[in-house]
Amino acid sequence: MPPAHGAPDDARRVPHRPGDAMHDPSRMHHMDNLRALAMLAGVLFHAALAYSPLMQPFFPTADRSNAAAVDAVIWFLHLFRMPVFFVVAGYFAARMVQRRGFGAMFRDRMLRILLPFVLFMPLVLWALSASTLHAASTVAHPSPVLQWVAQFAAMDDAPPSPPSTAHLWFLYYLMLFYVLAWVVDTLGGARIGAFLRGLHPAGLLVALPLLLAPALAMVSAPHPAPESPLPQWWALQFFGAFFALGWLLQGHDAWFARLRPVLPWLVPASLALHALFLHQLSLHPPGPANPAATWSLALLQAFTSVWMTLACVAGARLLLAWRTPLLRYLADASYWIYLAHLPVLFVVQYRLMDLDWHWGWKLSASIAATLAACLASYELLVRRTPLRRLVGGAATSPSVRG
């Protein structure tokens, strides 16, 4: 997740000691901590896909050692992990526009979002392709996708692979949402925003999932990553709603206070909905027979996504507003880890596929090795180099603060 910094109202009460980043009043510590934890959840999610029975036919690193328990955990994470990122991104984009205007926001995001996307996407695609082609010819126990890749590579007239943004689709959609936010603001969207903020949170907890369900009914369940370079309508609706939610809630702390009475119920209610989702998914698994989600699956996904996203964002304000060097460091490194982790993870998991280990050991080893490699490269390539200005945290220049 790209770093985003800002100063909440209560941060002004924190004394600032020059040179002490842990007491920097421009940091929102609960957002730093939330971003760090969400980044770790992202590495866990992508690593666990290899050991998901549901993903066996679809994921390149799918391992012969897997367990149904993995599906129960990762598809729950899947429903709110990226929505949380979009809420946070919308929140800080609105904050920058409020403080410095759309022009400054676009200049900053072109440097911190668009430029890294353009620079790193070819490298990411090359690394993923190279490791997959090598694995297809060397792994003794290949996944179904690797078997297909091996057959595809052996063809004399094989067509080129379809274009993709890989896991960098998040940056691609962020740039689209920044432009759409400017368009809506230009057309007088402030009145609509004021109306929506005036709604009681309980109404939003029902209305927003109902509005998002049609988008999720357009694609399979669990919803896929929108990696196509052509914007997908369902993704614009679904993720755009969370970006807009973050934008609208910026500077309106009273709204979160109104949400507090129902906050303790959101997580257990979401877990109950997820249990129903898993049951429905067992009856309608993704594949050629079910190219789109049923309405029940779409509704269950929509309600869980909205409720858990709000639980995470509101809960962070209550539970994560403390300072810790480790989480601060991970938050600063999170953008680089986001960019680099998937190519590293694929290399690690391809090497693990032929080992006769329990899936739990393989999952733990792949997460540990991926994080170690990403953090080492962050120290060597980013933290103390000019790359920090693009993809590092703890930026020293006010021009790159959110």
Second form
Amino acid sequence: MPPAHGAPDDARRVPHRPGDAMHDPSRMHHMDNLRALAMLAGVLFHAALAYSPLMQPFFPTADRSNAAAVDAVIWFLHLFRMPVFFVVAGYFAARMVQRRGFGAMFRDRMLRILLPFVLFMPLVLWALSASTLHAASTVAHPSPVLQWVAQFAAMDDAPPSPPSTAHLWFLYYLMLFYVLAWVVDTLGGARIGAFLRGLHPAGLLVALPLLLAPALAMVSAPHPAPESPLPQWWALQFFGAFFALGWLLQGHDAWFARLRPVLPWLVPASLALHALFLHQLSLHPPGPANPAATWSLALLQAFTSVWMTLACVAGARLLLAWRTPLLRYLADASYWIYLAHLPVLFVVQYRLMDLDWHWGWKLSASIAATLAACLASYELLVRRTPLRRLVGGAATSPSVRG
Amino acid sequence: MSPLANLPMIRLLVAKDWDLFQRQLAAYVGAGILALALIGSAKPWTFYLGSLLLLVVLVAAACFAISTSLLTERKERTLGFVMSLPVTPLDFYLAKIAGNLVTFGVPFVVLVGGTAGVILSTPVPDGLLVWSLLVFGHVLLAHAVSLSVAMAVESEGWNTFAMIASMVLVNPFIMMLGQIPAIAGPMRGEAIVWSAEAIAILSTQVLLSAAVIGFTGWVHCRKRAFY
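Same protein, different condition: the form predicted on its own was shown, now please give the form predicted in complex with the partner chain.
Entire complex below, previous chain first.
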């Protein structure tokens, strides 16, 4: 495979055993591994929200036992976890378009993104709603949101709750970005892409956060999830930039080599910025008094997001470009875990709310139980069934992995 | 030759139109997503700006599809080439209808759905839904009339008049809706009120659109030659 197609060098060196996906040279191991780790980070993030003091008024499973240390960790993770997913998605979409064209990419994404979104969203919304309503009437130590839900459910003329895409907003935005990628490409965006790639990576490290800060200044800090069924302007701008970044960098390995001199500094610099962010956040906590982030908070979020996302993607090329059965398995199961983890997590955490455990034990138990249930259901419902074609890992067709 | 027997040729004609239109269609789709995002911001000024942009996109998409697929084709003598292909007037008619269904119908359906989503999921009063659907109904009817005129009449002047007049009539139509208490009244409320007047107007728009397109098809069915 020519380097222009973006296959890592190591993939070409390792002999390919026919029929063995583990040794498939077209497989991007660093991207697969990055996706698996980002998915695990997602489960950790959602589980930890219950023990975050900042999220006490907003999260349904918010627990009595919580710690400020949780906030320090999860809001750092929050700033680059989803951007990494969007970079990976943009990268693979560009790869498929380069190989098979937009028509094939749209057909594949209709099957792998739109169809699961349409099929699973009602199930996810029903499961989240049912477990929350049940918890509102049974949990002895309810969170503020559960108390509000209990009052709401008792009203005779309660208005319907506003429509939401829940955590599946990622799939919804992916579909929008695939369409927008076609729009930009059709209108001659390749020339702009070539120009942007020609800039020195150091320029991008400064210019991109400055471009993204206005989007983050439109919403509260830490930035929320754009769960509304309507496209949100700030989210199109913020996450779209990362999708575009992945798209532009596909097949351009030399760009990462140019980034390498600054790579070791990105993580410590981001940690320093995050410390500043936490300090600023303590002065301007989210809530009715601060419906939008201050410019300093928006800038700190933007710089940390860009720097950490690039550190993860570039770091993965150096540190994760190897094969391991465990990460490969998790990468294959990651889509199913993404779809199923939140409803399972809510059920588990509602059960834990009345226990007098330390938050650390509750966090560990909820992550372990959620992952166990998701992996067991992956084995039973997906891995060896036709569902694998929709939400399983790369199986038989190269189209599945782009 | 039955239209079904010539399906490959119809498909090729649609593909030709798609090749010619896709740059402009991409611009309309991009502008449509931008308009929905502006409306979704749920601030008064972004809502009005987004609504205006949405209407401009719809009208522009409707006029552009007709102008490029039919009028420019005649002007640039592409039709002469199409006539040299093994196609009947009905094949040509079906290809143009299918092409316009893609270039106008797809953005139209997406934008109608998006607008309904905006109204139902944001603080914008839900009562606005009926009024919005009636305005979309007018754009649909205007497009059907313009398309039929373009297929039946060769004069560029009459075609331009039909397109501009039918689309500009959206202004008096909106004013007329404002004068009907059963439609204007519930607009600012949260209840979605399908009054008899609203149902009658929407039904007329949909039925007239289908009738105009159907009548043009019937005329083309009877044609033995293009002219």
